[in-house]
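First comes one chain, alone, set out as structure tokens in the form predicted on its own.
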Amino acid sequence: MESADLIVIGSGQGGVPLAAEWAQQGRRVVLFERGALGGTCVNTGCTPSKAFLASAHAAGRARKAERLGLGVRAEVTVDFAAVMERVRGYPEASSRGVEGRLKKAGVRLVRAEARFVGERRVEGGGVRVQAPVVLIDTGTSPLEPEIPGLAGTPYLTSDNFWELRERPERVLVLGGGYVGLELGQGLARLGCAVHVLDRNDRVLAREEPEVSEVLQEALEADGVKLHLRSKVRAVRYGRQRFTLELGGERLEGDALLVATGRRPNTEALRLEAAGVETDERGFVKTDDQFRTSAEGVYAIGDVAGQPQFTHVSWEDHRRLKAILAGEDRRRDDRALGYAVFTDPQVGRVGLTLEQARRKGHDARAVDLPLEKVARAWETGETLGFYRMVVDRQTERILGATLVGPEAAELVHVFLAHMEAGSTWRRLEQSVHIHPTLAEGLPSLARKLAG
């Protein structure tokens, strides 16, 4: 049995920085991963997703020229094969990086899939290693629901999605929300003909009802067809086309993406052998300072239970390396901020009105829609709004929700100000540029003065 001072289990945005910090400062960390290097987000999410989202974005722009004074509809002609090709040198290159910053900062990186074998001590790939602190960080994977005859299909997921060689005609997306919508549109802009299924009444419904229509309305223009309050009773696979049952109406397809949610990888590590709890749907169970229910266990990221976002597991990190130095962070201890990569975007920070309410705030919101924003006028983008939250007696900013063209950049305006504590006022009296799209965040602001 190796002892060691640190043992991390998976290679994600967080467990990846904490075990080269911690081997830079001389101290002893094995690392153990089972698959990529680098976790879900550099190997089938953020990274491949976003490169392919630059092509398909490209291209449905391209077709919108001619409200641009173009005179003629652009024709685009996507070569998919090649788009592919470009999609998957990303993921390879970053994996690759992650194998050189371990290596570099001295990390033993065991290349096995990792359990517990008691307290605090862990074994893969013939290697068995004990150490005081042990960190869990092994994320999510799809999930595949509950449908009959889906099991054994070659479906799509977020993980092999980028295998695709070829483009299929008809594509059959499960799920309207983040992942679903897009891909969905990606594929829709990339020439494919796209059906989104989601059992809901409207898509991104966990946001806000007009984020949805906004959504709803570029997704249709893209020719998109929404398949809402859907349930889909049956899949059927066979002469290489899928066949969904919805009660009374079947929808074909060459290919289906599934995208209804996911589920914590915590099978293997036989966390039972460590006392490590798990909640009903296999989360590790953490406390305010990622304490699992093992004395010297944690976890962080999306299989404690966190938002599933890299920068949250990334702040998880920093949390759990002041935590184990003496200093009280907590789990939820930053403004939330998160972005949705459709066209238009969504941005997203803190509260909304009705979670703010339920808080206990006396909350207000205000609306800008954004063809009262100059330079969204000016480029015929004019789809979509911003909305900020405040607190009436404190004035604080308590959340905002954009909607548009760079709203995912946009966003950080509003997260910078919530993080400093400075109030509504203090965005009123800024002077943003013109002709920006920022600069519509001030005018926003300034509905409160009235």
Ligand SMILES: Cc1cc2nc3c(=O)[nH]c(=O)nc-3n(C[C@H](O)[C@H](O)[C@H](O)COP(=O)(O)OP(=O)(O)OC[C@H]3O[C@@H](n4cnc5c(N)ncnc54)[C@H](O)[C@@H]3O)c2cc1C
Second form
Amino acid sequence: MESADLIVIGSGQGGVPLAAEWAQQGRRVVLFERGALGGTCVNTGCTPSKAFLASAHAAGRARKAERLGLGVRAEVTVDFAAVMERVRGYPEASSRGVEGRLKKAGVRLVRAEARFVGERRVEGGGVRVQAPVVLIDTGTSPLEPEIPGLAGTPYLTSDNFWELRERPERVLVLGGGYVGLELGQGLARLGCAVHVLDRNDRVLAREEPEVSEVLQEALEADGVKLHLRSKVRAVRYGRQRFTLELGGERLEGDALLVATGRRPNTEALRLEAAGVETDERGFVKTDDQFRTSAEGVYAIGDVAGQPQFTHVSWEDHRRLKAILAGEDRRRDDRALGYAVFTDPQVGRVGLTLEQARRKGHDARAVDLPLEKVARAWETGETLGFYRMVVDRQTERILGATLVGPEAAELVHVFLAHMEAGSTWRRLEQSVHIHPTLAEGLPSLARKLAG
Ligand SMILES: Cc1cc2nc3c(=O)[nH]c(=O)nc-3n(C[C@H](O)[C@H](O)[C@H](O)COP(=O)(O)OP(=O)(O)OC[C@H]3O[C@@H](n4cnc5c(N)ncnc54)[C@H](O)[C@@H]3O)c2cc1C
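Moving on from the form predicted on its own, please list the structure of the form predicted together with this ligand.
Expanding to the full complex; the earlier chain stays at the top.
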């Protein structure tokens, strides 16, 4: 059995930098990766999806240019094969970059599935290693819902969607979460007839209802057909066509994209051999310093049952590095933001009003519709709103929800204020540049000033 200072399982967003940084400090690090280097984000997640949306939203904007008095007779043509070829170039480049980084740092890379064979002992690809510190960063995979007839059909998930070479005419999207909506709207903008099905009564059901309302309006304007409160009773596949049985109604499509959630990659790890406990859904249980139930074994990122975002996993590695160096850092003392890259975008940070009240804050919220923001009005992009949640007593900003163009960028104004512990009055006093979308944020705060 080999010995190392650190074993990392999974080359995800947090595992790679931690492995590289420890190795650069002269420590012996072994990293196991069973799939493509770099994990979900660069191979099948953020990077390809945002590259795909760059084409799709450009097509959407070009079509909308008509209302600005342009291109009235122009038609947007889509070379779907070229769009997807471009998209596939990004993961290849990213994976090469990750490999180069690990090699340069001196990490011993084992391209195999790893499993525990004892306490802090890991095996994979014929390599057996022990180390005082083991990091689990194995992420998640698409969940296959239990629908009769689905298993074994050539349905798409965010894992294999990127292999599409021809544009499917009709696409059925199961799941109205952010993956389903981003890809569904993208496909519609690239010329597919898209149906999005969700069992909830609104899309993005985890968000505030007003967010769903705006998104539904935008999707319908793009020609997406929404089927809410819908239960798929069975899936049939034949003659290269999918049929969804909805109890009375039937929907047909040339492709079926399943985007109904993610499951943790813990099955193959044989966690029981190391004494690492999981929750009822299979996510690794951790304390607020990323410790699992087994001494010396830590878990970060998606697999640790946290909000599933790249920046969470990446930030985890920085905090864990500090904790391993003896600093008193915690996982949760951070303002957490995220975004949905539909058009309009959704930018979220911190608590919603409901969450704030549940946490015991004397909270209130203010809203500003986008049509009140000069920049949005001038560009004709007025679908959306800005919302801020504050604590009445301390006047601190507790959270924000922005729906509109570039909301993913704009929400960082709130993120910065929240990290700085600042109040809505500070925001209200800030002089933002005219005419920008960001100018709407002090205006929003001004509503609190009366
Ligand atoms: C379509 C889509 C779009 C997304 N868009 C965004 C976005 O815009 N912004 C954002 O922040 N997040 C986005 N995400 C989420 C983001 O990709 C994940 O949150 C992030 O990649 C999680 O990183 P991680 O480090 O936890 O694990 P991962 O990146 O999932 O890496 C885990 C790695 O572990 C490997 N592995 C698993 N088990 C084993 C084993 N037993 N042995 C060896 N290796 C193993 C896997 O092969 C994988 O490479 C998106 C996800 C999807 C699917």
